[in-house]
Each structure stands twice: as C-alpha cells, then as structure tokens.
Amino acid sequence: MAERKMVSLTIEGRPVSVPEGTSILEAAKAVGILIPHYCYHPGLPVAGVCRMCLVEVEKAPKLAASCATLVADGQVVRVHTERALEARKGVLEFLLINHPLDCPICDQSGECELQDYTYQEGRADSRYRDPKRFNPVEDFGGDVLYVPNRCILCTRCVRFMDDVAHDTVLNVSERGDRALIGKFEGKDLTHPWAGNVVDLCPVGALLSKDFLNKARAWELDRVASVCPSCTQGCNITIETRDSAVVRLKPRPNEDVNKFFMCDYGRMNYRWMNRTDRAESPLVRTEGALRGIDWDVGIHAAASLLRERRVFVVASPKLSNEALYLLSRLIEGSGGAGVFRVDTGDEAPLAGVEDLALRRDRAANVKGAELFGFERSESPLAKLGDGDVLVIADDDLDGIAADDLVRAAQVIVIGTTLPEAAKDAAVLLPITNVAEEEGTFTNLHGRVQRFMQAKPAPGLARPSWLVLGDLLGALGKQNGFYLPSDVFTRIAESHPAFSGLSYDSLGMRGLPVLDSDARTTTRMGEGLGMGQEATR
C-alpha cells in the first residue's frame, strides 16, 4: 500500500503532521484540541452548515469552517483568537434564539454539546426578548421522539438516513426560522439501524423512547463492552444506574462497527437485569436442591465428573475463557460439546461495508467453534446413556425434562436454573456478560475484550472462576486467578490465539491467526499505536 503524503502545520502553536486530505478539525484532535462543532461527525459526509467550527487561518481573508477546510503544508491555525471566539459566540446566540432553556428536564442534559459550548464560549445572557418558536413533540416511529424546539438543524440525522442507512426518511422542512426536521410521507424511523440518529443528535432534539426519563447522564456508570446480541461483535458502552443496565450505546471501532450499532442490539439488554437469577450454589440432598458453600458445591460437581463421559451443552454467549475451560472438562473423558444459537433475519447497514445485524444472535459462535463445540439444532441428540450432562448457561428452551433422563447426572453451570433441569444434581451460579470480564471472537475471528459493568447477584461468580475452580478440584489446573490468566493459557495452547494477550488486544481487539484478516493487521492497534505489522 502506498504511503500517504504527510502534511505539517501548526494549530494553536502545536506542530502536527497528518495525512494529506485531513480536515483542520481532525488534525486539531490529533494534538488534543477540540474545535467546537455540531454538524460535523466523522461517520457522516461533511455538510458545513452549522458554522460552529470557524477558526482563523493565517493569511486567509476570512474565518474558515475547520470541518470543510483541508490541511496544507505550513498552515498556521488559531482556534481561540478573539475574532474566532466572537464568530462562534454569534452562532451560539442564533442557535439559542428559539432553543428552550429546559436543561433541567431535558434527557440530553449533562451530555449536550449545545450546553457544553454555551458554557464554554457563549454569552452569559440572552438579548432576545420576543416569544420563542413552539412546535409540538412528534413521534418519528421506531424508538425515536423528535422535539423540534430543541433542534439546531445540524442535519446529522438526515445525512445518516440518506447516506449511511440509504433509506431517505428525513428532510429539512420549511425555511428560515420555521425550518425543522420532517419525515417524508409514509416514512418513519423503523429502519433496523435508525436508533443511531439519537446518538448522533448533539442536542436533545431526538430522544430514545426507551431511555426517556430513566436517568440523568451524570448518574450513569459507563463501561466498555461488546454487544452480545449477534456475531458482528459491535463495540458498545454499557451504561448502568444503581447496578442495573439502562442503556447500550455504540463505541467507535473502525474495524468492526465504525460509530454505529443496530436497534436490535441496542434494545436487547433487559435480560441482563433478570430477577430470577440463580444466586447461590445448590446441591441435591435428600431429594431437594439445598444451598451450600462454594467449596462444597465445586467438590460435589467434581465428584460427579470423575471417571465419566462428559457431555456439555454450552451457550455461544459465553466468553472464550469459559468455553475453553468447558472444553478442558470434556478433554480426556471421551465426551463432546455442542451449542445451538437463535437466528433471525440479517439486516445490513447499507452505507458501511461489512456491518450488519447478523443471522446468528449470539456473540461467540466463532469462539465456540474454535474450541471444538459442534453446532446442533438438537443439542441432546448425541447425549449418551450414563453421561454426565453439563448445561452451561443454555436455557433448554424447547427441551423437556424427560429428554435429560439418559444422563447419569446433570450439572447446571448457569445464570438461571432451566425448568427442564430442575432435577439437576448440582447448580453452580455464574455471572452474565455485564457482570464479568472476558473476550468474544466475532464472525471474522476478531477477539475483543468486554469489561464488568455491574456487580453479580448474590453469591454468583464469574464463569471463568467457577470453571477454573472445577478444573482445579479435578486436578487439571492450579493457576487461574484472573481471566487474563485463562486467556494466556488459551494463547499458549491454541495456535489460532498465538501471540494474543489482554494487553495486545486493548479495547479494540485483534484477529486470531486463522481469520480473514490474519495476513496483515496492526499489531499495535489494540493499544492505539497504529504500527503496521504482519502477524
């Protein structure tokens, strides 16, 4: 690949070199300078309509829109001169003429760019004395409400639907101070990716019905994670309040999901807050499951597994670490592991190559296959008489209790106790994806880390810890104290994961060796180092 020509310039006295064709706004980001902007978004075509990113360029006769002005060699850019500040203050004053001062009741408050820039550069008071324009709230369909009084007409939403979703739904209706975002007749925001317009809106004009009035932005805790709802593996942020997941938002990753996530993944989080969770280890005693200490539960399960053929039905929503440890349980027993996965219609985002809501609705189908689990629509078909059946977080939906009778014993290692497994001998409660740390492997073989977002319920423990202790009780390991220890062992024992570690993965991930992207990748990209190398 030919190297791009680099251009050197100075922004606010800081020298910077960026590839030719970069905008001044993006070049400023590279040296830690944020130029205020509204209409610009790196995932959308440049519009240059808000004029909020005006900066002074030496020898230029007038202020330049930094989002639409490309860098040039020797350019000297000043962001905070009196002239630039006065121009941006004027833009803010115009934007606020009809914008209601309703921050205390606005869902965007605390994460609103109009609020931030007004505090940063705007006037302390308003000179406007006439009544403000008023338009009623409109339901745009799907999960989206439109509050026109707050709209600053940046057109991010219009450009997303036109140029990224390729579904022309929105437009700028009317003109002058009556202008607002409108829908074309017969259209609405029911597109599978339409929820992204809420993330793109820099003010509180487009709101999520699902998140409406749930929490204020400053009440939320945020953790980097990976969407568990399909094999695409979109990078997300899990937002929690009072130990409950209340919102999922996309987290940028140029190699996986750019800046977006689908509505299915966005809305599929309530199961993370289930209240019918298994919260303590149970062992069947005198015909009933009774609570016991973890040590007792682990050794009870280990005693059932010794000298038996082990058959595992695993969920492809489990982490690489858990699936690897399950494969170790099977190892040497002559047993087997299977998984099944819910499916649905694939929904691509037309304007972004290779980004789609995938048919398989679980995050780690590829990981399960790499660790030797076989996909099956009839997961108990190969269960042998006298096997020890391990149910690893599969809900056994559609399976009757009678289908399990061939097993000599049933051990459940899961977040809940399935109805079909109510006669299990042992239940070991584990945490879900929001409650533990680990990795998933997406459909292209990219391994990505997710982090713990909320505490585990009751005495439930991370899946890797439970399975690591179980292997320890069987004498098969004695060195797993962190999920990174398990991953290190995976990298040592599975050639596909060779050379990977939690440190090298960072929070953007890297592909396994047999993936489509294995020939050339960025060894440092997980840490944001940007150095080209070949794995």
Given for the second form:
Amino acid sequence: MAERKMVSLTIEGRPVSVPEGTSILEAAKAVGILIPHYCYHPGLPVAGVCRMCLVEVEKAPKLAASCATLVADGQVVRVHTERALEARKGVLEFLLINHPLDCPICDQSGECELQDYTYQEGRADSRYRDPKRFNPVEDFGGDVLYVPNRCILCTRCVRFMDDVAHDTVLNVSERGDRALIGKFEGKDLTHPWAGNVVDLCPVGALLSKDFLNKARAWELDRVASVCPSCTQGCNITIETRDSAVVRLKPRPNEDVNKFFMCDYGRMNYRWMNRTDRAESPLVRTEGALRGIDWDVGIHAAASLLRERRVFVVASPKLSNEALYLLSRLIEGSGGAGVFRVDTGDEAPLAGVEDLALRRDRAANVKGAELFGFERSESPLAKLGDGDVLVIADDDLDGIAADDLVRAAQVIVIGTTLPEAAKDAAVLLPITNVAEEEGTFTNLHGRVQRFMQAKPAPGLARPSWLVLGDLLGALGKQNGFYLPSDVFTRIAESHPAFSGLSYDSLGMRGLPVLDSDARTTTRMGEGLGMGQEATR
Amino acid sequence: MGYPHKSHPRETPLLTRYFGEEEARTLDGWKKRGGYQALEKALVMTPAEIVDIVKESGLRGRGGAGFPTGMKWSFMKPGDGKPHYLCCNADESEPGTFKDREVMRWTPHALVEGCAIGAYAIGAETTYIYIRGEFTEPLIWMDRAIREAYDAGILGANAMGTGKRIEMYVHKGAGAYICGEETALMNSLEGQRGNPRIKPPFPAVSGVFGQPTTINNVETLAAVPEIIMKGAAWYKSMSLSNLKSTGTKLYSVCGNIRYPGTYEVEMGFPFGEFLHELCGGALDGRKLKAVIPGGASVPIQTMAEADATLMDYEGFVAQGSMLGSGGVIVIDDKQSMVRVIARLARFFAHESCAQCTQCREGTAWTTKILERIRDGQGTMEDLDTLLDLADLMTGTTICVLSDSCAVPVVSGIKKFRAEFEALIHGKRVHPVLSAVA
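What's the form predicted together with its partner chain like, now that we've got the form predicted alone?
Time for the whole complex; same chain goes first.
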C-alpha cells in the first residue's frame, strides 16, 4: 500500500500531522480534541447534515463542518471560538425545540449525546414557545423501537442499513420539520445485524426492546469482553446491573468487528445469568454427591486421574487457558481430547470485509484446535474402556447417561452438572465467561482477552484456577496464580503463541503465529484483517 | 412583455421575440426563424472556440447565482476519458419566477439548440433537461421539440450529419423546490432523494453518476445560440451600466402590478422605469411599497431602493438586494409585509429537504413565529429571536435554502420593522386580516 502523504495543521493551537484525506474532526481526535458531532460516525459514510461539528477554519469565510472538511497543509482550525460555539449552541437549540425532553423516562438518558453536548455547550433555556411536533412510537421490527419525537434525523441508522448492512429498510420520510425516519413498505429491521442501529443512534430515538426500561445507564457496570457466541470474536462490553448481565454492546476494534456486533451475539447473554449453577465442589461418597472443600475436591479428582488414560470432552467456549491446562491433563496419559460445536447459518455484514456471524457458535474453536482437541460430532466415540472421562463444561446435550458407562470414572468440571453425568464421581464448579478472565482465539487466530464482569456463584472458581490446582495436585506443574501466569506458560510452550504476552495483547488482541499466517507477515495481513480492511 | 404578447418598445426582445407565435414552437417554424443555424455553425468549431466565445460574451448564469457561463464550461475537460453530462436546470420553482417556463412553452427549440451547443462545448454526449414536476405544459413542448429534433437528425448519434453524438432527454421531477439546487437535482436525476450534496466535490469533478457535469439554467442555455450567431462583441454591447453584466435578462413580473408578465431588457436597465413604465406601475388607487426583485430568496427592496436600481448583477447588490432569478414580486401598500414574509417563510419550511438541522428546524420555527406575529400574538422578543435564528441559519448548512429563508426575514424586519411592531402592539389591525376575521 502506498504511503499516504502527511499533512500538518494546527488545531486549537496544537500542531497535528495526519495523513492526507483525513477530516478535521478525525485530526482533532488524534490530538485529544473531541469536536461535538451527531451524524458523523467513523464506521459510516459522511453525511455532514447535523451541522454540529462546525468549527472555524482560518481564512475560510464560513464555518466548516469538520466531519466533511479535509485537512490541508497549514490550516489553522479553532474549535472553541465564540463564533463556532454560538453556531453549535444554535444547532443544539434547534435540535431541542421539538425534542420532548423526557430524559427521566428515556432509556438513553445518561449515555445520550444530546444530553452530553447540551450540558457541555448548549443553552440553559429555550426560546421556543410553540407546540412541539408529535409522532407516535413505531415498532421497527426485530429488536428495534423508534421514538420519532426524540429523533434528531442524523441518519446514522439509515446509512448503516444502506451502506453497511446493504439492506435498504430505513429512509428519511417527509420533508422539513415533518421529517422522520421511515420504514419502507413491507420491510422490517430483521437483518441479523440490524440491532446496531440502536447503538449508533446518538439519542433515545432507536431503542432495544430487549433492554427497554431495564436499567438506567448510570446503574450499569461495564467490562470489556469478547463475544462468546461465535468464532468471529467481536469485541464487546458486558454491562451488568446488580451482578446480572443486562446488555451486550459492541466495543470498537478496527481489526475484528469495527463498531458492530450481530443480533445473535447481542441477545445471547441470558445463559450468563443462569441460576441453576453448580456452586460447590461435590465428591461422591457413599453413593451420593456431597459438598466438600475445594482442596478435598481437587485431590479427589487428582487421585482419580492419576495413572489413567484421560479422555476430555471440552467445550469450545472455554478460554485458551482452560483448554491449555486440560491438554496438560491429557498429556502423557495416552488419552485424547475432543470438542463439539453448535452450528448455525453464517450471516455476514455485507459492508464490512470479513465480518460475519460465523457457522461455529462458540468463541474458541480455533483455540481448542491449537491445543490439540479434535472436533467431533460424536464426542464419546473414541472414549476407551476404563478411561477417566473429564467433562469440561460440555452440557452433554443429546448424550445419555448410558453412553458414559465405558468410562471408569467421570469428572465434571463445569458450570452445571449435566443430567447425563449425574453419576459423576467429582464435580468441580467453574465460572462462565462473564465471571472470569482469560483469552479466546478467534477463527483467524487472533488472541483476545476478556475480563470478569460479575462475581462467581457460590464457591465456583475460574476454570484456569481449578485446572491449575488440579495440575499442581497431580504434580505436573505449580505456580498458576493469575490467568496471565497460564498465558505466559502457553506462550513459552506453544510455538503458535510464541512472542505473545498478556500485556501485549492489550484489550484489542493480537494474531497468533499459526500455520495460516506463517507464510505471510506477522501483523495479520495474511489473516484478512490487515490494513486494507481497516482503511 | 405583458399579455397579450407584445413587447414594449423599450424592451430588447431576443429570447422573448417569438413568444406568442404558435408556429415558432415547431421545428419548421423555428427553422424559418433561423433556428439551428447556430448549432450547425458550432459543430464545425472546436469546443474550446465555443467556450471562448461564451467566455468573451460575458454571459453569466441566469438561474440566480450569476456565475460566468464560459468559465463554468471551461472547468470541463473534454477527452479525459470520462462520460460528461450537461444538465439543464428547468426546475424553476423559485416563488415569483416563471421566465424559463415561458421559454420552454414558446421557444422549446431555442433551448434544445442551446443545450446541444453547450453539450458539444463541454464534451458531453448526453444532456438531461431536468424539468419541474408541475410544468406539464412545458414538458409537452420540450418533449415534442426533442422528438422533432431527433427525427430531423439534429440530435442523435450523428448530429446534423457531423458524426458527433448529442443525446438529449427530458427528466420530469416530482415537484420539489430543493431539486432546483444543482446537487439535489443530480441526486433526483439519479433516482435518489433530492437532497443537496456536500461540495466539494463540485459537479465539474463529480456530478451526475459521479461523472463531470455542468448544470446551466434554461435562460442561460437558450441565450447561447444567438451569441454563437452574432458573436461575443454583439452580446457584450448590450450592457447599459456595468461591463460585468452583459446581454439581456428575462424578468417575470408578478404581484400588485398593472401588467404582469415576462419582460426582457438589457442589463443595466433602470428598475424604476421598468416597474412604472414597462410594467405599468401600481394598480389604480394604490402605491407600490416594496419589491422582491429576484425571486423569494433575495432581500426585499423598499421602493426607494428599487427606484435607484440599475438592473444588473451589481446594480441590485448596490441597492440592498440581488438579481437572483429575475422573479420580480411587487408588493403594494394594501399588503401586510408580515403576511408576505410569513408566507415566504412557510414556503421554505415546506420545501426544506430536512437534512441540516438549522434548516429543518429553523425554517419551521421562523414560520411559527412569523405567523404568530401576523396573527397579533407576537412579542418584541420574537423579533430578536427571529433575527438571531436568521443569523444561525445563514452560512451554516449544506445548501442555501436555509439562508434563503433568513433573507426576507432579515431584510423585512430591517426595512419594515414598523409593520411588525404595529402588529405586536396591536395598534393597527390590517385591512385584509380584519376582513378574514
């Protein structure tokens, strides 16, 4: 790719140097100046219609819309001059004259750009004395509700559907102040990625039915994570209220999901709040599973594993750390590990290269493969007589208790005790993805960290900790006190992960040096996530 | 000329010469009047020569902005390997303006010929005549003229036997003022919502279908054939005041005036004489109060300003207004200025495309305030608010519709403040309003 020429300019007195073709708004962002804006969104084509991002450019007769004005050499841009502030104050006043100001009952309140910028630089009062425009709430289909009275006609939703989803559903209907977002006849927001319009809406005009009236924005705790619902590995934010997950939102990552996530992943969070969880280590004594201390549970499991062939049925929803430690359990025992994956239809987001809801509906299929687990539709086919069967968070759906009898012992390391494994000898309860931290490897081999969003239920412990203790009890390896300790060990021992560290992954992740990527360059160009895709 | 079509001796009829003559509408009748000789002449010249003649003639855009036509054409680079387009802006929707309609109704072939010459000059094989949705009769005549021209081999793959390709289509809009804005026109032509585009890129770089495009007004293009025939010097000589304004200009005169109609005078003609002599002045027993000289979006002139105006691009500016489209709206002393301005604002509020915040909300809010004042419910603060809104609406949006709404408000309050205050203070009930009540 040809190097782009750099352009130097001054914004609010700060010297900036950005590539040619950058907008003033983006250039200002680069030096930490946020120019207020509504219609502009880095993931959408520029519309330049809200006129909120007006700034003063020296020698230009008019104020410039900074989202639609490109930088030029020697430009002197002023964002907070009286003239620019007056103009933006005017825009805010105009936007509010027909706005119902119903923040107390609006879902967007607290994360509303109209609120933010009005507090920041708007008028304290309104000079508008006439009746406000009124339009009824409309169901846009899918998960989306439209409240036209709050709409500021920024057209982000229209542009997302047209230019990113390539599904023309929304439009601007009517003209003048009668304008509102309309839906084409017979169309609904049923596109698998349509839910993004709710995130894109800077105000409370497009709402999620799922999240409607669930929580106030300021009551939520937010944690960076990775979507566990398919192998794409979209970066997300898990939002919890009172330790329950109430909403998943996409977290921008240029290399993976840009600014978006699909509706399937967005809605697939209720299982994180399951209450029928395994909360205490259980060990079978006198024919019944009984609660017991962790130490005893770990040693009970270890004693069963010792000197036996170990057969693991692992979930591809487990972290790299857990899968690695499981592979260490198998190591040297002559056993094997398998996993199975739920599948569904692939649903690409047409306007973004290499972004789709993937067929494999689990986050860490690639990780499971890298750690030597074999994909299998019938996971117990290779279970040998007399093996110790370790069920690692597989729910055993479609598998009967009889299928397990070949195993000498069954150890369940999971979030629940599956019905088919009710005769297990030991149950070690682990936390789910929202309750622990770790890493996933997405389908292109990108390793990404996720963080803990809510507390563990009962005595359940993070999977890496349970498995680390088990390895220690088996005398294989000690010293896993943090998930990063496990990751460091992975990086040391697995060539694919070499050179990576927990810290260098950051919150955006890095690609592994696996067989696909080895022939090309390191930074992901061969993985289809290179600079071309990031524009 | 008012109706019936008879020019005043002080007029200079070039484009209006054949108005009222049924025969001039047909190809035969047009040829009898010397039609298509200019095209024949132009097609043996080089495009650059034509552009130079038009440049030299001083012809400027007659749609309102007054941009030099030759210079606009010179932005197009024939032979750059891209398809070029010529768009004729026949979306004449400016309130008070109906000159283009008359050109298309009476001399459709003048426009076809002008378009053909223009298209050849800018290297465009295709011309679109974007015609206003409400213009059903002009559409019929334009359609017929183009069909005749095709049948006679004037247009088509082998225009006039020269081997040059000139295609021409009429595109009917759906009836929206904003589609007269050149970039909105292009969107509409492409089948999209008629929203103005952000400039740059300018049409000459990326216009219709993303290709280099020139957009000219009907009157501008219709004036071209005669310039080709008689030369730049002849056209340039028609200037009574300022050398930057040359040729003749059509004015559609309407409102409280004795002889409404379409008039054609040389640039620099005295506006006072024009109104009082050519157009016959005020109706019996009335007195002219104000003039909007260039369509609804130019500042209102008081009669004192109008009387001192020389009718050209600079002359109107010198007297506090603009030439604009030449749609002269005359207002006499029986009218309430507040009512007039409120009506204009309502028009702009109705026609705003709703893209930019200031325009979408500002035009509607302005209208609400003006109508409140009109109805005797206004306050003095409302006047300040109006001026403040006008300020916020000027120069901050993608196109100038928002500015256009602000213009009559600002000039109206500035020049006729007493009428606003009288309504606010309730000292005087307007005769028309009281009759309605």
